[in-house]
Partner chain sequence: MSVIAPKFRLGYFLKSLTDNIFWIIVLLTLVGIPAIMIVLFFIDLPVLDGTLLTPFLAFTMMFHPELAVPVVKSLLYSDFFRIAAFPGFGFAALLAAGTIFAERKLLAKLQLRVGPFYCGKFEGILQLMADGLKLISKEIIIPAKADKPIFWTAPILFVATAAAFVSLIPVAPGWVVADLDVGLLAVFAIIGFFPIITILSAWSANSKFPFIGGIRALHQMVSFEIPLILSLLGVVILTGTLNLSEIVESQSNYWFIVFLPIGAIVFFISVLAELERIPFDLPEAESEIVAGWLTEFSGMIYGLVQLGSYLKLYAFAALFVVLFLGGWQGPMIVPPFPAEIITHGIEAGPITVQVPGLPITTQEMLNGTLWFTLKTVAVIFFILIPRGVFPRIRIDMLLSIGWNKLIALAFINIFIALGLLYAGVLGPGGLL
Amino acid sequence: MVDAAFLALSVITIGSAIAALELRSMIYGSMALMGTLGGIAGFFLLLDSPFIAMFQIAVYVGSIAVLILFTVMLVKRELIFKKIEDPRRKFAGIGLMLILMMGLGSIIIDSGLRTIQTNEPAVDFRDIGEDFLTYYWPALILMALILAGAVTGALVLARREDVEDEQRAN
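Single chain structure for the sequence just listed, the form predicted alone:
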């Protein structure tokens, strides 16, 4: 059952990642990115890490991908996001990806990594949550302020474009 779930998640994640890169519409591309990040959360669930999976969904799918989607929808300038198609770049990217994957694969295979059995208890997710609220709260607040600043910047750009359009109309 796990193999079938892994295979399904792999197809969904890789397919939506390719769609995120290849779709011409930025809105559909950002929604495909959300699918990719959700697939990665599914991998964490298969690894018996529900806390990290929920964190992945909350932070990356729920915050960052939605922020990208809202920013793309607010900034209406499609000319900024036009792709310049060059087949040589596409084949060069595929070749570079294959070289990188083969290099990383050979490093991992030759590294001799093995599963180490330890008698230490697993880290409790409550401890991780407590660390987030006691030690890492400044980083979380800073991340929230950066995301809020990005949305505010998108609103300013969208408003500036509307004002310029009104001035051209008059």
Contents of the next structure:
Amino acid sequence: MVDAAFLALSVITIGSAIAALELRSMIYGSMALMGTLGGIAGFFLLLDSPFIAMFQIAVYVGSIAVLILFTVMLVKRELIFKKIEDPRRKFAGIGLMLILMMGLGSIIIDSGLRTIQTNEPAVDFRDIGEDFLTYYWPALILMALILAGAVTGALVLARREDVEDEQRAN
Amino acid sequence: MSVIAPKFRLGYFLKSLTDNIFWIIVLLTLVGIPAIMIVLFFIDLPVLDGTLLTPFLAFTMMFHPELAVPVVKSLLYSDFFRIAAFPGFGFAALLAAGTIFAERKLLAKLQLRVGPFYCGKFEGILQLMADGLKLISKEIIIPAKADKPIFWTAPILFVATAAAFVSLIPVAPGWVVADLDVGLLAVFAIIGFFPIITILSAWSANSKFPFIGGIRALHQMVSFEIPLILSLLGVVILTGTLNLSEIVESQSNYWFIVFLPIGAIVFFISVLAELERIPFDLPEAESEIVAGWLTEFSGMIYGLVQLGSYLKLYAFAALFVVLFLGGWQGPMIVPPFPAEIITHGIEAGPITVQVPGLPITTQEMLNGTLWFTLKTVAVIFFILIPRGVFPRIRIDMLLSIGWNKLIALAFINIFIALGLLYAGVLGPGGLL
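I would like to compare: after the form predicted alone, may I see the structure of the form predicted together with the partner chain?
To see the whole picture, the full complex is given below, headed by that same chain.
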């Protein structure tokens, strides 16, 4: 059962990732990207971590994909469809991906992943929260500061007083 | 000679009747009975009181209906019943249908009109069936330059997403389709799908009004998701759990609306915006952009979108009840099942009938469902009323409400919850 679900999820994830890269239509491409991100959420469900799976769906499918869709729909079509076809780039991309995958794979296989017992109970998300607030608190605060800085910067950049005043005057 | 059927002859009528009976018998023997046998082969029949439910037992039940009670009970506790009928789709669709009718009558009364009046004997009670029949029988028109796959799938996905949302709502103790440990997070994840489906269907119609409506819907839903999620964090802080059933159980002494009124108000306003209801119905503004993102929908596709949006309305009202109004909690008003029926059976004059398998449901379940339904109907009523009272607001006002005021109020609510927690009043190990 789990194997069948794993295979189906792998096909969905990898297939829609390839589709997201190769499809001519940007809308369908972003929908395929949604499929990839949802497939990764499915992997998290298979790994007994529904907390991360739900956040994956809420953040990546629900927000990032919406952002991409929104951008695609508001950009002019000519800008989207201007293509630079170059086979050398494609092969370079595939080669780069293979090198990355091999590097990451060797790191993961060399790590302690192979000694993990698979029949251990799943980690409760409350434990994750507790770890974040006790042992990893500097990382948490650093992340919070970076995010707050990003939000503030975005607000400052998005603030255009000239346009706003013009609308108010009308 | 009658006017309706001028060429009527009794002989032809009898011939058509016998023809139909003949074909029914032939098809039943050649197709129906083998099909039933093939299907029966693959079905796991329930075991009742130690005996397997065989077709012979089923035939016996036709003459002793009281023997069928265990069958009904086993059906009631099956997963299929949960998904399709009681805490799941059927219950929600029934409440949604009632909501549509009540909304039309209520708005009519508020505006000194009559409303639906002629279908059915009493106050147009059959109007909904008439509308449904009309929608089913209408042609589905697809715009020539529409993106057909997305245009067809978007309404189905909309209903499916709304049904997934409904499946997370606990109606009575233990009566929930999906009792997730991270139920509230699942709610947030599912809510995130609605803007995607809306904008995709709006884009796929390839028409101006749906696209404007879809962009408005996207703006509105995405910006009101943030205060919606933030306003619920207070409840999570006080209960220390994300499971919706546990959140309801923790409200046995008091409701959270008593301690977190600001959160409840923020959640309610965000719900109005998420549901695209007046005063936030900009995506469907009928006096500006025809029907917004629903403009190109016709026939049953439109019906599906309407069903989905009313299922969503029920689900949000139920979520409000679960998080702030104590869910199924309430004084026990349903009388207990009479014990002598279980022990002695039903006595009717000289005959005593022993009915196995009673009671079918527990007293707690009936009472919980009653209170939950009452509270949900009350919340739905409060969601409907603004439609008769308020005008539509401008989109810049809407966005400034969402981003400036509601988010600030939601943070105030979080600090109130934290204060209650650290003062030791509520929460794990608190006073109350």
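Take the two forms, find the largest set of C-alpha atoms that superpose within 1.5 Å, and that set is the rigid core. Quick caveat: nothing in here was measured; it's all calculated off a predicted structure. Positions refer to the first chain, counted from 1.
- Taking the rigid core as fixed, one finds a CA shift for S63 smaller than 2 Å between the two forms.
- Annotation: Cα of G149 displaced by at least 2 Å between the two forms, core superposition.
- With the core held fixed, the Cα of G103 is displaced between the two forms by 2 Å or more.
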